[in-house]
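Okay, so here's just one chain, in structure tokens, the form predicted on its own.
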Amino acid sequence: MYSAETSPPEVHMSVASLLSIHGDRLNHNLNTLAEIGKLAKGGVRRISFSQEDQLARQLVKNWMEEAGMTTCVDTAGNLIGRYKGKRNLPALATGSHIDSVPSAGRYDGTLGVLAGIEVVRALKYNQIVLDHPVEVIVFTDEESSMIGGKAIAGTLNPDPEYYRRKDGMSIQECLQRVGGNWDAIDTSRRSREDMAAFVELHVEQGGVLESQQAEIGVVQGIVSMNRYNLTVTGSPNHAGTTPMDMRQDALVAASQIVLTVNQFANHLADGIVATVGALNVWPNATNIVPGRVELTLDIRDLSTQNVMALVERLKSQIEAIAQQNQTLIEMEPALNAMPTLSSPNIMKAIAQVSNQLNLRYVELPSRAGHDAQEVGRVTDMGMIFVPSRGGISHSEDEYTPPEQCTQGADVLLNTLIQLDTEYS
């Protein structure tokens, strides 16, 4: 196996050579992103489009074309390097985020940028040059609008006030910030004309992987994301006055609602999941029996088909819960995004690359979004996962031990190494 820390061989290696990307380096250079928009306790704020957000793309930017790549911004401020192929084939593609919450890890996103890095940098100090080139894509403001992976993909939102920030700026101002232009926005979309494949390398977000002593994820899809938001109405009244067989009372129809929602989700299929995770009650006085409820309900799965299943059932149980509790209940669409299958090709590479590290691995859903769930709409995608110690993520606690960061990105380097032979 050679390291990007050794000298490059005499002779040309094959592609099927195992590499590996420089640890110390990737692990560095996490740190030293980590101090743009550092927080007291260890944590980082970099919200897209913020001073801190553009300081942190030009520090990318430099490590990319230090690393041997050409730089561009397009006109959705996606940063890209690109690192030429023998080719001229479609780009094999890999990157993730640099922006944060408000309140953040260091691992989120920003792993799968600098691993990207670290992957170009290992193929140059081998003297390697794949068939395909290879792009390292930040995407923009993924943990907002993903404006960056929809303007790839094609799926933007055309009304610009869609995307105005909630301290009142607008999107187009925004884009001008880092370098995009909304007026040509469409520019960006991509196909697979010019992108063979996206593999994204990211930590896990939650405790699987730990909890089953993997340290790998081979990503089966990003699952869809399903938001309702459903009104109870019933009847404010007294609540020392008001009898109980005479009241309706919306809280209890939204609780009732509540518990079958856990009820159903934990007995129609593996793997999916429902919360209810806000409620607003009013009048929300002591003594006021509730005379109304607003509540939300998130439903994810990798099945679309599992998904309807579930609101089917709710909504007949809703009937029978307005009906028992003399309210009324209604139940609105507020979000529906596909689901993103992973490729199969992409997927098994991923798995045979992790067996030749001698790397446990374990196949397994993204319960989060990603911005290769917008770019797995247009061509193929894969996602890799490394352990989130505790399962913890969006926050200053969020950790991943150095070598499990490396033993990531060596699962990506190879793993484009061998999709380049694939997809030639």
Contents of the next structure:
Number of protein chains: 2
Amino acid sequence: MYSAETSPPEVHMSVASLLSIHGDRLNHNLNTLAEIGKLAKGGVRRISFSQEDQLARQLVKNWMEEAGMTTCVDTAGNLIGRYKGKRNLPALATGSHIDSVPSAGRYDGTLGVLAGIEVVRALKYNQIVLDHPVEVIVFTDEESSMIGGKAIAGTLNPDPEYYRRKDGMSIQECLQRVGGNWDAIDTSRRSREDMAAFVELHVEQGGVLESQQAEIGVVQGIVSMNRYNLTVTGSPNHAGTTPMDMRQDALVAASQIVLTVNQFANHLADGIVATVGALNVWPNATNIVPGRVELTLDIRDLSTQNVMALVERLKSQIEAIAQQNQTLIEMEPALNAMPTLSSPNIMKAIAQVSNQLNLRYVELPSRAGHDAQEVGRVTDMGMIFVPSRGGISHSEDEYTPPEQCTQGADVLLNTLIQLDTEYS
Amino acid sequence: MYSAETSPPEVHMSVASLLSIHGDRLNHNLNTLAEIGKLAKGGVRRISFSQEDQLARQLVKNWMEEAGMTTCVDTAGNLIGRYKGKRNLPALATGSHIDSVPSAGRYDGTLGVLAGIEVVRALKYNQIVLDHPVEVIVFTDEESSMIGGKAIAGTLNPDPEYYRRKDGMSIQECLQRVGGNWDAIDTSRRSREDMAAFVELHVEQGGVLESQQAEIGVVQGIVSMNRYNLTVTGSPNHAGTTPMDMRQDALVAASQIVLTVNQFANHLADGIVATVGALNVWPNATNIVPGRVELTLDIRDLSTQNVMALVERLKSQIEAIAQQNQTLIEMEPALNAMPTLSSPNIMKAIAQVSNQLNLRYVELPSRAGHDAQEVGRVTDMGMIFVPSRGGISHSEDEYTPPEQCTQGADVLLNTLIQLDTEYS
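Next block: the form predicted together with a further copy of the same chain, after the form predicted on its own:
Now the full complex is given, and it begins with the chain already shown.
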């Protein structure tokens, strides 16, 4: 059912004297993979470590082997296909993930993996062997723990309890299901010595390319993600009998925080984003002055300096808000993921290849997390984006036209070929 | 166990040549009644129509009869004790309720009922028969539907489904449990023809008397209660990939509403209170720009004009907030209970009696709802408040010292005696 035997006949077209991948097969395989965990509206649900994830891994492994790669699974469960190089050099790697959020489209992650396989097929079809080995990596659990990428980067939390899933399943059992082994997970660590560079193709999951009518995004880096949990403690009182000037209204203070965050992000630095996404009120009753509010703050930017400036300004503002409303405001860091900047030489290669293919490109930061943000901590990293229609992702409505998927894979192929020379 | 046989011996003390009630017995009976539905910390749980409510009604009925009253239950389940008058005049009525919120103190409602019984005992002990009959009313379900007061006022919703309880029990079954009858509930309606005036003694449930070191509150009226449900609809987008200027953040708009309401209530009119007590965010996730927020607005004041002024200013501000955040804001009325003003002659009588008893009084509005707000729609109404320690009510921590309970009952007794002359 999921065999590549049913794929269209092999036809390669050459654009501007560069190599190109087999676009029809790429798009056919995107649809074939989307049959696993298919949802009613055409999207997919392929949660990591689920039966669907395991089935999809098996299919992708078969495709890798058909494309001429040897495959192995590291202790973090990462599925790695390897196409031999002429020389004993560190690999040029690509790839992404095939797990999904609960209600996903068919492009997020999957495009990068299947394009990687098509890159190898194109090399093989054209009887090209690069100096470097080429690796295509399917990373484990990108949508939740990012444990695959973190194991490669050596950025794991050593406590396995940190990775226990909401349904109670331990990370040991999760990894066993996909051929990994928590007890030896350190052996999955990679370095520049065995991976010269990593280039990931992904759908944008935002609306910048579409709004600028660009076909290719040259990613400048993956923004930092800084999260804080805030708690405002006031006093829950009767909404009728408590005069306005005797209130300690936690929601009034929380609302001032929401607006302060929004205002700072709008004016502090170009491109920074800051969001209060979750907010819960206690006791949350019509006739009781709110006594406690918990809210989350999420800040992202390529510049750590900008993020810290926003946090500092917010902290000093929070003191004033607490005092004004006679409330106690606590702000606890919950996540501090540093930005990962793209390597300039890879950005340049992607831009050059895009030009040669007559594809309009723009440079932009990635404001969503990707496997490349972890891998980029130990070796050179670059990312290629293709447009998402309406900027929509993590939704069954996610869509990238077939020709744009093909364009992205063509840029990936020729970028790797160019890097093969640069890194020799 | 709950018999009046165990109450202290009959001793009346006269203050400033006025009559006084039997304070020890009043406070003893408050404690006796608090045994029914007693909670661990000393408060009570006596939900309307529950077994505890029924037991408490039986005990109060016995006490009424021991005090020399005939008793009956009207079709709304109101328990009415009647002490005959000299002449065939409309009644002078008092009373309150004995049902409670799930975790209550022992004074809210109960004080007004038991003080009413002590008033009749004091009249009888002193061999006084007023020109008017005196009624002591235990109103049905004050803490939730206020169906007892509303039936007397003729302000019921005719649809019985409106009164179905959260646990699924119909109002028909509820009323049957306490001797009422929904099908004939219209017969419970009263008017000035059979009730000349209604005076309710209640604990303040707020901190005004305590902060002003007053023993008695002369209630100016019961504030209107106006409730609205607001819905802000924006667009739920990725908190990383959606630039600040492309957001339709429902929580930013909602926060502006919270602060606008708070600011208006603080500055528009003295004494008005306005509260956003409940606020819920969708999808309420750290990494998603809020797409929808629902919030409640509760406004209370004695002046309908002030309330409408606040609503109008808010409505015009809401348009600007909606436009600025590219959101849709809907505001639906959920409750519009008109204020009930006290009768000036009853306020005057309460103030005079307080003076004669050397009790310091202040005039204040009631910002909580009471049975008197319904009865006051069909006849003259007045209310007497005694202090609540720390302004606390609807809590096991609710407390009013015994001497202040007695002071309130003494004011009630002598006010009714004074009104007996005025209304003849």
